[in-house]
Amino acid sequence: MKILFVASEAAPFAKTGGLGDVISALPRALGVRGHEVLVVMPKYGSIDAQKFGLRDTGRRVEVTIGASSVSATVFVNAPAERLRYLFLGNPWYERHELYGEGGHDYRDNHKRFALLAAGALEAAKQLNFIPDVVHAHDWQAALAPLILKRGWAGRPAPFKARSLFTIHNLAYQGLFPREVMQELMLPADLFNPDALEFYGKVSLIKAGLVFGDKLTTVSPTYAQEILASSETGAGLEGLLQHRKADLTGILNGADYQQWSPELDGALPAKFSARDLSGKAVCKAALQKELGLAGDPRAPLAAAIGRLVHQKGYDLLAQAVPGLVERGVQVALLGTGDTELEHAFVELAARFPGRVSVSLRFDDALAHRIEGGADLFLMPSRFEPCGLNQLYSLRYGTLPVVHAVGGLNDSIEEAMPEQGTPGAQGWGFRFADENAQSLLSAVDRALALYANSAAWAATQARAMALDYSWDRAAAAYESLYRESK
């Protein structure tokens, strides 16, 4: 099949979370099957042309937005068989950040973000790649499955095909005024509840729930949170539950080249499942890099992502202090909400050599924390998938998780009250939406810890699962075929 994947972010382009790693390895793992695939994303500002071996086609691609013509240069890059990215270059594109700055999005990302989905399928007619299947992503690349279906400023769709529309959060709607229909001259009849409208406002990501042959999620678990309540559906349920025939949970892969403690030149030493010689290594080098206490025995307890509510960082704020108590060393990194950045300050301040916080986006000390670290804690209050409990597994650095989500689909618990340590499961998962619940699942993972022999069983447990894009490139490819 040819494959064409429409995306706000791709790694190691650009990449904000967990969308930029799927749009990374999925199409790779779908070209390894044998299908063509043409991904298309904007050129952002931060992306270096140089670097990343962009190549100027000559090629440029208009697009109608209001009563202006929009015109993008095409840039592209081949980084393997059957794989092509094309990056849409536009002066819209070129600012510090892909979707806002100081807490506040871009005003004018409907019109960007329709440049991209449109642009998206412009430049593929050009390139001569005519799709099977339209794979668009969030709420950024809703527009395209509409356009396939109504066409765009009054022209039909530049082909016929099928479309794919996955939901990474739903959390992020793409919403703006209702001005904004004429701003993209949508048509009017579109401003009803049972297509864009939104409570008075027109929600992009609607465009993919509504007119998207079929719909994905990122995990099974979140696709029935999602149609749940109001709370998890981010009032969307109604939808999504006329949807329901149409919508499918495809748990997300770990790349496994990128992240392997086998593989990873991040880390001071390698290891595997059959010697973990190398991850006590990489511990003690962390904890120096740290400025933690050069404990061997010390569990230490790590947490990578955006400092965000729905991450419930918040929770983990208010456990570090019992964390310290259990003699659990803490390493944080990440950025997010101002509160939350000055919370995990204080707190590393509180407890020098026991608490490490580094705010601040660094992905090879991401790997390194991988490899060093003994717990991983994920307390999100919704996850529609996660991706480094997957990697975390790989590593041997145990996930501690709240069971929503994706967390519930891949981490087994490894201390039920009925059963012998070390027999079952890979990781510690608690139910209640709080620190104390947290503490709980953590003082299970240290009753474990404190058993070498079933501690280690574990972890061979955990590292020889296989949550590959193999696995999830043949559920989507299964799914290609049926939206027909």
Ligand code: ADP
The other form holds:
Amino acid sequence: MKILFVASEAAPFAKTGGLGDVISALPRALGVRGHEVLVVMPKYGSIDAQKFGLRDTGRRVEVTIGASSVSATVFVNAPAERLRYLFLGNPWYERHELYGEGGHDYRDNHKRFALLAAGALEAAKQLNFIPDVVHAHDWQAALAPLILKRGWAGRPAPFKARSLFTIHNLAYQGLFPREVMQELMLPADLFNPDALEFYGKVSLIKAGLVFGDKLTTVSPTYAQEILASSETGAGLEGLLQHRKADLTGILNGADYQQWSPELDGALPAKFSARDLSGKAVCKAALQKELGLAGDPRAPLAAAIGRLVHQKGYDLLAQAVPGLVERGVQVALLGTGDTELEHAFVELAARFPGRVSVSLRFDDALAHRIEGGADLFLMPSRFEPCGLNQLYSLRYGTLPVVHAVGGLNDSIEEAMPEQGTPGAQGWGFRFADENAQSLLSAVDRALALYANSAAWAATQARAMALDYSWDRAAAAYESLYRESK
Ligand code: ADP
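Target state, the form predicted in complex with ligand ADP; input state, the form predicted on its own:
Let us now look at the entire complex, which starts with that chain.
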């Protein structure tokens, strides 16, 4: 099959979160299965074209945005057989960040991402890549399924194709003022609650939810959660219930090329389930790097992620004194809401040598943390899939998770069996969203940690799990076939 991906980020070129990891790994896994995949994304100012070997194709696409014709240059990178990434170049993408700065989204995001969706279809056509399926991701790409059904700026779609729309996080909806309908020359009849209107505003994610032939989200549990409540359904649960027959939850995979302790060049020492001595080296180096006390027996608990309400790091901040009391060291890597950043900076100052806080985006440090930590904390309020728990498993860093979304689908409680501690499961789950439940789960983890043979057995089981992308790619493949 020929599959066109439309997405706003892909690692290693540009990444702010899990979407970037998915758009890096899933196309590759589809290519390995014999499909031809073209990915189209923006050529952001932050992408180092030389470093990544992006080649100017010399082509341009023209897209009508409102009253003007906007053109984009087309760059290409072909990292594997049957796989190409196209990058649309335009001054709109030449900014410091991908989506916004200082806590504010860029005000012209509707135009920036309309250019992505419409430009992706145009670019594919120019390259004579007429896909069987267009796979669009999140609100930034959601206009692509709409264009396939309704055309763009008064003209028909450049080609006919089936479409699949994936929700990576329903909390991000691409909401804009009503005037955007005109600015993008969207047909006025689409401004109604059955199409793009969302309480007087334009919701771009609805373009994907309404016009995608098939819908997916990134875990089976999250697929149920978004139907069930207005909290996780974010006001779109009614529409999603209406489309329930077309909605599937497919758990993301982990890219073990990037995330395996046997291969990881970012680690001071590589290791494997057979020989964990390298993990002890990683832990000692990490404690040193982060200014934590150099104690091999002190359990080291880590968290990495966007510091936003969704991720529950406010609960983690509440739990930190309790963790320190229990002799746990805490390492946090993340950026986000100023209040949360301040809270963690204060905790680091209050518990020197016990709590380390790194407020930046640092992929290599993320790898070193996975390598050196004992526990990985994910107290997310909701979590569509979550990737760090999958990476953690591979590094023998046992996850402590709020059992929601993809965390519920991927983490089983480490439990004693007939008196043998650590005989099954590979993590620690809690059900109530509060600091006390998090600490109770950590207490169960610490009880297991105190028994080094049981801990090692659980680590070995975690590291042997296979969450590779091929399973997910096969599931997408059948949906591509089904969508009509
Ligand atoms: P989300 O997509 O909601 O941000 P995921 O768990 O699906 O959450 O994916 C997050 C990805 O982003 C992981 O690969 C994680 O390691 C990475 N990440 C998040 N914050 C940082 C950071 N500050 N430094 C390095 N990597 C980060």
